[in-house]
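Encoded as structure tokens, the following chain is the form predicted on its own, with no partner shown.
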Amino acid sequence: MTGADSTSLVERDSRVLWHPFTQHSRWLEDRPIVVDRAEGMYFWDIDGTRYLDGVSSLWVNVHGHAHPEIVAAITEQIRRLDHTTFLGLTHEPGIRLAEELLGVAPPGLQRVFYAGDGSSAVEAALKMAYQAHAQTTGVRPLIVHLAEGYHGDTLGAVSVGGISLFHETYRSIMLETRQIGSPGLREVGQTPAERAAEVLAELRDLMAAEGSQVCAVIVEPMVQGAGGMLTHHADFLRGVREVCDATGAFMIADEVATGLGRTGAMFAVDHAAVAPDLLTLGKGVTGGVLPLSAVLATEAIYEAFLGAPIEAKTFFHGHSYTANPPAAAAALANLNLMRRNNTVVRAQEIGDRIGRNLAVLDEHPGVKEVRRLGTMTGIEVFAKTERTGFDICQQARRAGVWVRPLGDVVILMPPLALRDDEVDQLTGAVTDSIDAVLG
């Protein structure tokens, strides 16, 4: 847009910016891409090179970039109402979106509370769980979470995270929680069902000892994304639901990453046919265009906050941009496209094709394991260098495919409207890159 070249822009960037999850001592050496524009399944750098967006721009894009129907919905909404507070006011896009979300949500979820991003939705859900108990059954200060779990980067969300690399630094300033094992971390020869039973036994023992103090159990259903696409058996979710029912704790399903088709179901809890008490969603809710997230809650939790003003039972929580109308309009257009295009079914088809294409890696000497549910895919490789996963992704970049690693796990999580030839382009570039780096 300014005529500047990528080298000068990266140098300017390095003088003024601080990027997330980025070690800036390597920033210039890693030759970051300066993105100029995006359309469909691709984006272009400022020098004109095209890249297939193999991770949906951090797991958010659904129908491709700049989809004309979503762009039109946002434009029309901005012309009519750009923004207004949701504190003491309401608007039709926010109302309609809540109705649409509840129409596709697991049974029993009847209220929508809007937030801004996944982490802020988790923060709201944790506070809801705590306050609802405090105003009904009494204070229950503990939250149970999983090893290798990830729920965002604000302090409450970090408190229920279980990835040492991300979370251990802040342990002394976190909420008091209880952690159980990851149902996705299996011993050699252990089946997913056996591992699910093992972690459920750990949960039952914990709840037998401290269940009266636990207000909620929070899980990423079916796939622990940032943990490296660790998949687990649906029995685990069914067991968590049973334990929560028996002890009165709320079940929180964090579907920010797994929801809205990514696993081949509308929500990942659908694989287990269970419904949580609180469900968080974000990322793809607007089709990957504008930031928006939400907490879906049962009527019972909502009613725990009702009372005379003097009782101070109100949920004193909110954000300046809660229920931003253009974001709500984008989400409505996204859900309409998902219905019309059978996006959840297409996600199953894309995932199956990814699985077939990556079967060649099952016997690859450099690959430890390929994990996948729907389109959510992680290829764990044996470390050859300090940043083997990164090296593979850099190699794929040279082939015109953009993917990112989580340590030594190469992540594939493409838009849910990918064509078959684009799926083949993605998987082909990644398998070739693994061969190039690991032999």
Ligand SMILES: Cc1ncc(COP(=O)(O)O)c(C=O)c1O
The other form holds:
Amino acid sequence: MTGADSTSLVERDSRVLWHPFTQHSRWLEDRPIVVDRAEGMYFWDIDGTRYLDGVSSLWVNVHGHAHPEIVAAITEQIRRLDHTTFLGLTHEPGIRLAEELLGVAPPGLQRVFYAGDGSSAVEAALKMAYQAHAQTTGVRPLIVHLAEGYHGDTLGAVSVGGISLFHETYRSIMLETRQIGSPGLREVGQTPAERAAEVLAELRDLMAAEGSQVCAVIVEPMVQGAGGMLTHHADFLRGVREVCDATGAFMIADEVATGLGRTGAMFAVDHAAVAPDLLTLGKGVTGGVLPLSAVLATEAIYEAFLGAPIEAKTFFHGHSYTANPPAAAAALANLNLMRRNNTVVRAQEIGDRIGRNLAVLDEHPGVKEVRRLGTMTGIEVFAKTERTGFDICQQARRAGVWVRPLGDVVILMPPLALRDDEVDQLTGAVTDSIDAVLG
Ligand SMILES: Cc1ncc(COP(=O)(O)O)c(C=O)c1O
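Moving on from the form predicted on its own, kindly provide the form predicted together with the named molecule as a structure.
Once more the chain from above appears, this time first in line as the rest of the complex follows.
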């Protein structure tokens, strides 16, 4: 603590910083919160005001902030081994974490490759899919992805994104891909199963024409998060698996947002009892404390990279901080807490309570739709202005609850250890704010 006040810090910030996904022409006017500390489900600004962290600090926090067991695990680890490279060296936290992740992963995933954040895990998965084909069945340069999909902000991840606002600008420098419809975007009166069948038919047609050129189909399973919490029927995932099996394309499940409990199952693909060939993990892996992500791969994909060094089949890919030991220790503590606290079951309970509490919005004239799976919740409103979603979140902020919109969709995605009264605080502030802004 320096004793600086929030006004002077925001001024200093505005002179030197460039924030992610932020239009800086509005930054000062929107009065950003200067966060001072965080504990449990709350964070405090430097003026002492408390906020409930209703979006788990962008979908990462699991057991609350500064959980003593995660803090202790990191501290102990950092004293023993802070960081060494994972290129040519290995260490126990990295090994144990891989064993534990594979222990809870869908069947068939047998290898763990570490990366740094969600986007870098997606990049690695895309390159693995491409190179595995190139080294076995032959080059297949196309990747299939979904409209309204989001997989991160690096160029490979952007190439398989389907949100025009974020992705269109970069079209001319992207990888070549094929986009199919979003299984979560339904016509009025269309059931989720009908929509799943429709998009699967589109996928089958595409694969009939170009399947031999497709190395992978990438999906956000069950919930397209950044697309506005668009949920789809589990049949869609089963269909994608069948199409991939029939055509030899790899199925990549991007579980960076959905993985490790958020949807009320350990992995979102579990809702469909489907196992992908590659699965990406990030965000909550460390309990939301340190950056770490991973790609889980089948043994068949791993074996495609084996050969004599001269054959150059190696996966020439990695980062300076791969398998960072304190991050791995945090992830081990996170998984331990998840087991002990039955976090996946608790996530279901929290989600059910959110659903019950938000039922009051069913008939609300300002609300178009409430979408939810487990704790991942999106409330789509009828916008009065281009900033209606934002205005609702600013209103909630005045009530001590921090949530973020995605356009006209107010997102709720709390930590998975929220108590019932805290769930009520979250949904109460959000429904009151919707009333205040939309009447
Ligand atoms: C499904 C999905 N994949 C990848 C990412 C990118 O993760 P990161 O922001 O850690 O790079 C996100 C982030 O929201 C995501 O939701």
